[in-house]
Structures are given as C-alpha cells and as structure tokens.
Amino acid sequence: MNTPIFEERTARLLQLLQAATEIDCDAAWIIKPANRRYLSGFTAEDTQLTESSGSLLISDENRWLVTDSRYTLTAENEAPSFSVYTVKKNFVEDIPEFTRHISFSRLGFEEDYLTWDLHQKTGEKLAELSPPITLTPLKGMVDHMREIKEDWEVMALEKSADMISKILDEVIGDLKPGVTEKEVAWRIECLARENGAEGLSFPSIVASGPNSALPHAVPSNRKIQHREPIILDVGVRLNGYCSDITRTVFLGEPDDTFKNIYRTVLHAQRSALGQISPSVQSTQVDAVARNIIADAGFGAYFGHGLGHGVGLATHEGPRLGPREGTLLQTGNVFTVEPGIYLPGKGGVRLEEMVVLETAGPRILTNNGHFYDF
C-alpha cells in the first residue's frame, strides 16, 4: 500500500464527514465513479448509469464498499481501508442486511449522478429501516473536494498531459493529404495503448475542414486536404489521471480568413492566461478571451465555456465559463480553450493544460506546432 496515498484519502474521508455534519447528514452515500475512486482507491468503472459497481457508505464509525461478486477481490484489494460487502440480490433490496450495524439516520447522496427511480426505491427502502434513514443532498462535496489537486495528483496529471503531447506530436509530424479523420483517430488510439495508457480520456476529436466548425465533431470518412484547418482535441488517461489538449494545424499555408482567425485565438488564449492566478474569478478570466474574440468580429462563434477542470475525470470543477463564476485556486487543474467556429466552412480551437500554483498557471501540455501568422 502506498502510504502518503493512503492517508491522503483517510484525510479526504475525515474533510467529507466535517463538511457532511454541516448539512446535517451523518453519513454519505457515494457512487459517482471518481468519486468512488477518490475516496476509497476503487478503480472500477460504470458502464452505464443504470448498472454500477459499488457505492461507498461512511459514516464516522463505518466505512463499507457495497459491490457484487464481480468485482468483490478487486473492492477488497484495492480499497483495503473499507469492509467490502457482496450484495446478494442488489443494493437497494440488500439495505436492510448492510445497515444492520451502521448507525445514521440521514443519509447524504450525490443527486447530479442518482437516477430518480434508484433514488425512489433506496428512499422507500431505508425508510421502512427501524429507525428510519433519510436521504439528503450531498451539494456536490467530494466534486468540490477534488477540485483542489495533492501534489502526486498534479505529478500523475503531468505524465498524462507529457504522454498526450508526445503522441499528438508524431501524429501531426504524420499527417498528410488524402488521411481520413478517422485513421488518425485510430492512430492516436493506438499510439495511447502501446504508450502504457489505460484509455483515451474522451474519444478523440479529429476535424477537418467545414467539419472542424463542429466542436465536438465525431470523426469522419473525410480525407485531410490541403490549407484547411484540422482540429485535433485528444487525451489519454494515465493511472486514473486524464489529459486534454487540443491544437488547430494546416497541411500548407491557410487563407487570409483563417489565419487571422487562428491569430485571434491564440491571442485569447495567451491573454487569458495571462490574467489567471489565485483568487480571480473564473468568468473574469473568461470574459478577457471572449471579449479579444467579440472584438475581432467573432463573438457570435465561440459558444461554449472557456475551460474546465481535469483530474480523475476529464471534466470536472473548476469551470471557466461567462455565468456561475468561482474564485481559482492554487491546486486547481484546468484547461484555457477559447476557439472560433464558422459553420460551413470550418474553425480554430487551442487548448492548454495548467495546473495554478501561487506565482500563476504552470502549461503542463507541452506540444509545439503553433503558427506564427
């Protein structure tokens, strides 16, 4: 067992049950994944949001790792500071045997990540228990908790980010006319796999010409061609730890539209992170992108948020966005990703990964390939 990891998360479990009795809860119910993950070092995963694979039940007397005979030795091997417990027919009808020796009366649960009809049915159950347990919302607690990175989560994030650099690098060193978007997709798989990666953080976004206008553009049959943009937005996830990077290349020399409009985008970019560094506001940071895109003609092209927070999942707090602003932090991990969209004809996105630490962001992604136009 590693030990600075281990009592990293006996530390996190203590943080959460402080914050929970602040709402009145005595207990916390979680089963979001990465959240699961942070707390207890149980790396499985949900395939989907009906079918999960454990939930963690602490209290400050109790710690259970509810799962099922699939993964009962892995529960057991990697969570060994949790009583691991094998439902015999399914959570909410196994509620009366696990709780029988837990003493809480109101339960607090992640409502961004509960179905209603799990949420119903745990709700009815627990309240036929005697006494009674209610349930109660966690208000995003451990989400917030993990927005504020340890220093070996910051080291993990920077491999992850120094492995997807190295891999879009050869990448783009190969692309060339007449490639489909989705052999490069394939190629950056591939390359994540014989790298060492666990998986791709997101499924990888290669975008070429009047398709790269779609920001989540989901690769395609088209052929690269010349002096168009090709967006390429990619990660990997490293020991639990994801990445994100996303760079905007031309095979050739583009035309006088783009290059203006990728000169603006890198302008954003290095203007917002200019302004980034702790206790500013999130939408401040934003608003300084936005406006340089706004006055260049563009305002009406960049629709989505300027950032997000990356770590055991690749979105996730802090956000940097126009509206619901939060003041950055020192151990905040985050991407700066303003970008331009013309629809029908094509667009630019630049993405950088940075950790804030007190003299201001450090880039943790570290490929080149930026145009001086």
The other form holds:
Number of protein chains: 2
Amino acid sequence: MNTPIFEERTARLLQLLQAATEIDCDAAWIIKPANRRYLSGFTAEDTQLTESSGSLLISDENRWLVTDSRYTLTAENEAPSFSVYTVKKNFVEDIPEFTRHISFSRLGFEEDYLTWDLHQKTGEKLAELSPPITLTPLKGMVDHMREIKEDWEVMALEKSADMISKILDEVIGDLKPGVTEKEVAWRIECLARENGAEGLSFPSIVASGPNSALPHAVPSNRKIQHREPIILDVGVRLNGYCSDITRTVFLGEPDDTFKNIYRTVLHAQRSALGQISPSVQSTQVDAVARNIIADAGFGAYFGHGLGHGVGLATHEGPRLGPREGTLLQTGNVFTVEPGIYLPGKGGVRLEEMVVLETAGPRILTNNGHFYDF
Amino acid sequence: MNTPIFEERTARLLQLLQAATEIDCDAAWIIKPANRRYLSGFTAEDTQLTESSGSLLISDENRWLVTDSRYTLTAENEAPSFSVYTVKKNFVEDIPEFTRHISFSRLGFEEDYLTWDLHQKTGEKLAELSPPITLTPLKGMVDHMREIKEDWEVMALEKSADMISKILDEVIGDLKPGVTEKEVAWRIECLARENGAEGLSFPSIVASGPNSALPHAVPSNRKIQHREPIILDVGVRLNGYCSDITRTVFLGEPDDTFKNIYRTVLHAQRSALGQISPSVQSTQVDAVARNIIADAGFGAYFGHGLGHGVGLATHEGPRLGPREGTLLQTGNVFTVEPGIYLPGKGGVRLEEMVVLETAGPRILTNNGHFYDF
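Beyond the form predicted on its own, can we have the form predicted together with another copy of the chain?
Expanding to the full complex; the earlier chain stays at the top.
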C-alpha cells in the first residue's frame, strides 16, 4: 500500500465536500475505523466500540491524525501523509491545543458512529473557540466513497473470497455426523490463520438442525446429524479485506420439506443474480428473490435483507433489502444471500459475494457445493 | 444462569432510577451489549457499532426486549424474564407499534453508546407519539451497577483469570528465539479455545524488541530475540467474563536500561497495589505508580492510565488514571498495569487483575513469572 493512494482518496473527499451543497462544511472529522484506514492507512481498530484509537481531521490545508500515546508510533509508521498529533489529556480536552494548527470553521462528523455524548462534549468545546467551529453531519460521505471499489481492492476482495471458498471446501469435505458445531467453527478459524488471514471477518456461523433456523446462531456443542440442514456462514479478513460466503450442507438426503426449501432459496438467489446490472435499483433485486420465496409459501420465513456490501468492513454499503433502495453501480461488491428459516425445524441460506462489472455481476466466491434436488 | 438474577438486577435498576433525582426518567432503554446481557441474559453481541442486535425497554410495568427476526428465538431462549418484540421494519419505524404496549413518558438512554443519528431519529419518532416520550441521558447507571461484582461474578472472573494465567505459564515456558510474535499469539488463542474459553477477551498483544514500545502493538512476523523485552498482554473470555494480564519476558539477561525499567515498573505496581483499599481515590493509586516512574526519570514514557475495571467487558469501570477519580469500592474488579515505553527501543508493562475486598486487593491473576533484577 503506498502513500499516493491515500493522498488521492483524501483529495477526492475534499472535492466531494466542496461539491456537496447539502453538506455545508469545509473539513471532515473521520472516526470510523474503516474510513480512517481507507483515507490514511492507519490500521488500528477501536478496541471497544466506545474506545477510539484515533481520528482524522481533513481540510484543504490540514491532514491531521489525532491519537493517544498508545498509537503514536503506529500512526506515524502507517499514515505518513498525515501529521500525527498525540493528545495530552483526551480528544475533547485537547481541542483548544490542536485546533491552533487548523483552519476551518464547519467540521463534518460521522453521525452514525459518533455517540450522542461525544457529540455534545465536542460541540461545546468547539463552540468556545474563537472563531467557533460548528459540527455538521457528513451523511455517510466516506462510506459512499468506499462503495465503489478500486481495481486493486476488487483483487484484494477476490483473494479473500477465494481463501474462504477453499477453506469451506476442505471443511465440508470432512464433515461427519457427531462433530460439534463448535469444533467445525474452530477448524475454520485455524485454517484461516494457517493460510495467512489476519483472522475471521466475523464470528463463524455453524448451525445444524433446529439451530439453522436462527439466522445469527452462535456455534454450540450440538453434534451435527444425518439428513439435517447445516448452515456454514463464514469469512476471512485478508490484508484488511473481508469475505463472506454461506453454504447449506446435508449429510445424507434431507426430507422433502428441506429439498423444497433448498430449491426455492437457490432459485431465488440465481434469479436475483440474473437481475443485477449497473443502474438497477437494489430494492428491485431484493424483490425478485423475496417474491419467489413468497410465491413458494415461505414469505413469512425470510426476515432479513437480501445482501450487503463487503470491503474493509464485513457489512457496508450498498444494502440490498426491501426498503431504502439505491442504484447499484459498477465497482460495488456485495453479497446475495436469501434464506428460509422454519422456527424449531431448521433453515437454508445460500450466499455469494459478487463484484458488479459493466457486463453484470461476477461471482467472487468460488465454492461449488450445491445440491440438485 | 437463572432468571431471578436478572429479575433482581432489573428491579434494582428501577429503584436506582426512582432514587436518582438528577436523572429524570421513568424507564430505561438499554442498548449496550454488556448491559443488555447483565440485565436480561441475552448474550448476542452487536456485529458492528451501527448494527444493534436488540435493546431492552424497562419500566415498572414493562420488560421488553426489542430485536429483529435474526435474534427472536435466541432472545426468547436466553431472556425468559423479558417479552420479546420482533420489529417489522426497524427499531425507529416500529416505535408507534411497540409503544402501544408500554406506559412511560421519560425514557433514559445510554448517551455514550447511542449514536447521534439514532438519537435524532428515535427522539423525533418518540416526540410524535401522543402523549410524547422524551429522551434523557442515563449517565452510566447500568455501567455503574456492573462495577460492583456479585460474589458469583468474582468467581467467574477468577476462573477466567486463572485460565489465562496458566496459558501464559505454558506459553512463556516454551518461548524460544526465532518464533514470531504472530506464532506466539496464535498459540495463545489455540490454548484458550482448547481450554474451553469462548475466545480471547481482546486481540493478544505479543510485542518484542522495539515493538514493545508500542502499548497497543499488533503481533507481527518479527522473530523474538535474546535479551530483548517481550510484552505479552492477553486475556480470555470464559462464560462471558473477561480476564486481562500482562507479563514482560526476557530470553537471557537484558541490559541495564531494561533491568532498571523493569525494576521501576514492578516497584510502581507493587506500591500502587499496597495503596489500594476501599474508599481510596483511584487518582491517588494512579499517582503512587506515576510518581515512582517519574522519580526514576521515566515520567514522559508512561502515557496511559494505571488500570481499568474488568467484567463482562474487558474495559469498564472503575478507571484508574490521573484524571476523573472515583472512590474504589469493595466488589470492584480492575487491573493495575503501569508501563514504561522508550520509543524505538522497547518497553515493559506488568499487569495484574484484582478484586477489592474489605481487607484490600486480592490478586486474581496467578502467574509467577517475575524477575528479581
């Protein structure tokens, strides 16, 4: 990763800021870890959601990375295009100090990450300055930038998807009745690390039998059994980039109900994929899958959205759901993952990760484990 | 874990709400994962800060757990003392629907977790109700409850601390020049899982040589070497409860600088521990360690606080730092972890986790790896 990438992105953000008349600000305060990394190269995560490892202050004349002493050296190493300022007390208390070096008056903030409390405290301190600085919501400007992947980002995502696809191949090949969900999940994590991933992109879901009816099941000590659905929803993080794939597996032939459900989910997914092209509304793609599932009589059992963007975060834009549509664009990378979940019985989910190219979606996940029921 | 615990805690919260004249509200909206779990037993984490897995609404007459369809069954299984409401659209859009079943007018919210954006949207929707509901900051009320551990929580924390202490024993015993920081970190993670922990309580820090000067170093491919400091800062999560311990290790005798630093840090830590008793100010304990380090000439190289509470979260109250003191109380569980970090050279940190009892602090971590330089 080289510095010009971050300089280019930062310059692009400033152009967008200037052009966006509905967002009246002349600087951006970036606190989301993925956005911070995207613009500066600073890889630190927030150890807890309420504990920031730093933030960026970006204006025409300023490139500041404000952090605390735990991260000073890391920040200096990773983000050479930014000036690192180490707070003496904390971000809020240090505002009078570091704003001496800056020159803006209307600061955009990330309203879906900044807590109410920190907004209050920061806002008050900025208002006391002379001249005062005001806070304005950035309305997801950097998140939107991240939705269009650069070519090398697509390659990074493809590598990540490829790794998890192969791991899943190996794990599915070895599945046997009697092993527990936890054991399978742990195997996946070991393979991810042995293959050089930083780790998982999210805690693996390995859900068997009735547990597969829980879309966000946590792996348990339940032993997997013959003829029941086993959902594996997994991903790795490789060079910062996340992957996400789901397969539903049966050891031995399932009953007709699950064959029907499986067929329906697969049909819904393939049909939705067929509908995807640049400038299509995301709600329209979701509707294709949702209608097929509803027509098959399972409308009440598909409660989540059809998919989500994937990149430096496992869940990002664009969202594909029944509400709040967006026009899909070339360079978007997202999942397509319909599911049907019968409470107490079990469920089926199938998920691919695709990049949208001019010619249509190209599937990045690469695992052929499907049934032809 | 049985239901009466959650009923008792919820009742206690309501008593506190009623008694707290500075917090004018008759209900609490709980969104922090650890607080949610503490009051209800619902174990789900938030996959991202911006993606809630649910929240609690608690008033004299209501015990609601509002979640979405991904978590309905888990919530019903884990939180039987709450009524589970599954949103049809999302929390904000569903407010007119589920508030039909509730009976309060001033709702306390967690201002250090709720985002500015969600506060705006929720506040607007609640204001449209008739009669309207207003939002008021809860000022950390549930977090404060969690700072005083129940006896069985201390036992759970002791088990967690004991597991990581033993793992560290094994790992330190096997350390050899030539293994990488990443390999050591991965070994710790494997041992945690093999021993039955849910996982790590935070990403392990294994930082050798100059990397040990970074208080939050990420394990790298650097090979550990003779005579240099190796900081291992690690913890597991066992039955929900976190542990946290740090040792600094040398393979072969270090130079006089590091011997001096090690001696100073150990002396600072033991002196701070000697100062701890119920009703002592946390700032006073921090000052004991900080002054010893400053007197030894390293005042500029100890940039972080002395310690933090540990429980369902790795970092919680009480905080032990130079600012914003609090009176330490019986039942507090926290770390004592001074450090000295010389940029470019290396650092030393030593950390114990203690429970404060009437007679003084009892160390829960149980690893005797110290040097008598």
